[in-house]
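Quick heads-up: it's one chain on its own, the form predicted alone, in structure tokens.
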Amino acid sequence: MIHTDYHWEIREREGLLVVRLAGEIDHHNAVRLRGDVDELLLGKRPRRLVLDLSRVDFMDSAGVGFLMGRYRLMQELGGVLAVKSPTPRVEKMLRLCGMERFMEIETDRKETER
């Protein structure tokens, strides 16, 4: 059975949009997630987008592509993207891909714990 569900919650305040994702960001659901988030971004046009990944269990290369696409869209909108609280497994993947060159990766752990 293929798990294609993801969930999200949004919080916003003056120029800031926080999208808390939960579930999996993989090739099965990245397209739908991309469309949902892009529609939100184009409607709200925040200056700063924070993707909270604290509840993302799994992310493959399609998830990395999803993040890079949102990075590019935020650049086009004149804003910035940050990733918040990735799980250790997801954070490792992000750092192996060099994602910190493109976006802030905010963790709740101390630098020495990585």
The other form holds:
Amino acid sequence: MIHTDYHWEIREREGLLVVRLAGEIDHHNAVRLRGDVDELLLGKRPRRLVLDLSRVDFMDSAGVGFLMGRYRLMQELGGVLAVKSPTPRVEKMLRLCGMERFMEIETDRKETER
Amino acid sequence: MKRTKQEAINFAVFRLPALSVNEGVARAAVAAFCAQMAPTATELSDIKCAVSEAVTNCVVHAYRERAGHFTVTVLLFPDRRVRIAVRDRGCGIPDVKKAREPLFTTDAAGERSGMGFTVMESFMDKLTVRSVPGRGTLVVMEKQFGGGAKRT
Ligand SMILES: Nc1ncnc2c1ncn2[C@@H]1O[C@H](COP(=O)(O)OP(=O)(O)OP(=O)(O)O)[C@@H](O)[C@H]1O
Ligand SMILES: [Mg+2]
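Okay, that was the form predicted alone. Show me the form predicted together with its partner chain next.
Below: every chain and molecule of the assembly, starting with the one above.
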């Protein structure tokens, strides 16, 4: 069996959906993660999707591709995507790829959710 | 100034089938091997990212739907430098200069960001790419541990 090294938890509140991802987001895991997250999105249709990355300990450019894909889907659904609490390493990847131009990056320096 | 060629003090060679599950295997194996150089956590995580990019390109682009293998060679040098070579025998890259540009991808349908080579270049000190269409691609990356000159 091919194992998939991520798991998640959700919280929701009028139009807000927070998904906390954990594990490694690479090309291998992104394939299934994308299917799972999109199913959730199309079912719940939140106005704001927050992906909590605090427990994601590895992310490469495939993870960036995954975030851009969800950004586009949220746009199609008339909502917005934000990411929350990336570790410094994951944040380095997000900034290198210019993700702050497409989505709000909430760092722990200003805790707004919950 | 004459730069004497150093001999590696240790090396490892990993040969794996181009399956996506081996992306994680390859970066973990390289990180475990590099641990003997006592890198910082940041240096190790930079290397894991760079290896993941090179290996993912073998899985996604080099062989497409066909089966194939890739080889990762890690060389450790006495001046605390690591050289990592990732080689495939896949389709090759017709225009390497263009492929290395940020955001360039030949797979727009696949949710690629086209940032793989840019990540390798920024997270390592040196990157060279050699490729022959129809024959395969060789990616060689180097990093100096502990205060090496870093171009960002
Ligand atoms: N090993 C390889 N064999 C054949 N083509 C390759 C290989 N590596 C890269 N390429 C080509 O170079 C392009 C750029 O690679 P790069 O890793 O920068 O971006 P990407 O793989 O398309 O997207 P991302 O890495 O962000 O998911 C690829 O789209 C592909 O056409
Ligand atoms: Mg790539």
